[in-house]
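One chain comes next, on its own, written as structure tokens: the form predicted on its own.
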Amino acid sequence: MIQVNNVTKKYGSFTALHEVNFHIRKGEFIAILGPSGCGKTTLLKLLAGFMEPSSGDIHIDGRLTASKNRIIPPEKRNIGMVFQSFALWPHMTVYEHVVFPLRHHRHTRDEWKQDMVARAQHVLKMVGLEQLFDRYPSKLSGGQKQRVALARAIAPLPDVLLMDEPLSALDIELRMEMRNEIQRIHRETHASVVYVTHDQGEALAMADQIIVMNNGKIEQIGSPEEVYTKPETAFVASFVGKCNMVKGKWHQNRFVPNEFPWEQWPDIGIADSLKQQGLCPVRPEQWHMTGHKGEGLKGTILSVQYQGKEIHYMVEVENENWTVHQSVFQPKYRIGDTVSLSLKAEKNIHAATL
């Protein structure tokens, strides 16, 4: 188990992390999600032992591993790390990359040190590289390099696997493939995984819990479904799933949009913090869009993007631009068309967000 207590990290007058608190259960897959510069990589470096916090402390399995006055270095922690840039050594073969941590990691089991060939072969088979054991990095594709980096990290079977945007350098097809591989390896190794990413799709698809960060602070911690369907702040609502933040007033669990006093929308679990700001987050798929004669809020189509199974529209409503996702089987609209927007029936709203 990992416990992070009131951790702050400062670089001179700049505060990269502000009193961060969370815990990770053994075997849990945690995604740290946020935009560039939000502090997620700084947090990962603190967990790895590359730096000490300015205040607060970190415990791993009940052991104090980092505080302002004490730090246990990475080589003395039972961790593995996968870097964004792969960080492979050009003079080592695939096999040598996997054997290196087995030889030098202080937590490697004695039986694996005695038969490193067998352990290396087993790990390479796990990541599908058993036929490429004698290849050098220069002869590998991007996906194969990432598999080598993953194999090297899991070879000594660390308790904690830290991953810093490991798929960002891969194309979309490889990213989808590697998502499945990482999930499978997580199930097989039972390691706790801390996965840093700015890609909300990766976080939603892979994690047990998501920590959403912004400006060095934690905005929300929850399951993928909780973070997506019940955002607690305007930032989470707009960053995860790209909510349209409709302004208005809340009256007895009914929302009345500004400029449209005849509209009343039901409360589908909106956070109190958003209600206090007079906001109602609406996902792009929660809108029902009809022609100009339909009921609802009137708007004008600004852009149309065909996405295969969906069409993404940008609609201007009273000087606000809202995103609407419609099935390709729904009526289609063109730029400049006047349309009507209304919320889908409450039972369909819940279905659309899951």
Ligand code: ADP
The other form holds:
Amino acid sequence: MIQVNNVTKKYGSFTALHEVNFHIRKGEFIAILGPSGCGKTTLLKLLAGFMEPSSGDIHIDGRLTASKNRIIPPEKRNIGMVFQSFALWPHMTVYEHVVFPLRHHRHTRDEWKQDMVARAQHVLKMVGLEQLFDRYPSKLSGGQKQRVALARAIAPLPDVLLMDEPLSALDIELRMEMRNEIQRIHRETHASVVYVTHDQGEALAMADQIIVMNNGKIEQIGSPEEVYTKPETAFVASFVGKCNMVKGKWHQNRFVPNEFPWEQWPDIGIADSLKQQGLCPVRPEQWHMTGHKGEGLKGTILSVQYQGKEIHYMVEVENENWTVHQSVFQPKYRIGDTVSLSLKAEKNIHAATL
Ligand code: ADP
Ligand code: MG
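Show the form predicted together with the ligand, please, because up to now only the form predicted on its own has appeared in this conversation.
First the chain shown before, then all remaining chains and molecules of the complex.
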């Protein structure tokens, strides 16, 4: 169990992390999700022990590992790290990359130290690189390089695997494939994983828990389904999956959008914090769209994008642009058409479409 208590990190006068609190259970897969510059890498470096917090502390399995005055360095912890840039050593072969931590990691099991070849072969097999054991990094593709970085990190079987945007340098197909690999490796090693990403799809697909960050602060912590179906802040609603933030007033459990006082929408599980701000988040797939004679908010189609299974519309409603996703089996509209938007009333519709 890793416990992060009130951790603040300042670079000079700039505060990169503000009083961050969370914990990670053994074997859990945590994603730290947020836009560029929000403090994700800073948080990962603190977890690894590369630097000390300005205030607050970090405990691992009940032991104080980092505070302002005391820090246990990375080499004394049983962690593995994978970086966006791969950070491979150009003069070492694939095999040597995997053997290096086995030889130097103080937590490597004795049996593996005694038979490093067997352990290296096992790990290279896990990541599908057993055939390429004698290649140098310059002769590897991006995906193969990232597999080497992954193999190097997991070889000594770390308790915690820290990954900083490990897939962002890869193309989309490889990213999808590597997602599965990383999930499988997580299952096989039972390591806790802290996975930093700015890609909400990755976080939703892979993590047990997502920590959503913005401007050095935690906005929300929850399971993928919780942060998607019940965002607690406007930031989470729009960052984790696209969301239209409709402004209006909440009267108990009924929402009345501004400009459309005759409309009343039911509460489909909106967080209190958003209600207090007079907001109703609506996912693109949650709109019910009908023609100009239909009921609801009147708008004009601004753009139409055919996406195979769905059609994505941009609809202008009272000077705001809403994104609407409709199945291709629903009536189709063209640019300039007047349409009516209402809310599909089913409870938890998000969950059904996740
Ligand atoms: P992320 O990984 O989410 O993109 P970082 O943790 O790298 O964000 O950075 C958070 C903020 O702290 C950014 O505004 C960045 O410019 C700043 N920052 C990061 N490292 C340093 C540093 N060594 N000195 C000063 N500012 C830094
Ligand atoms: Mg970063």
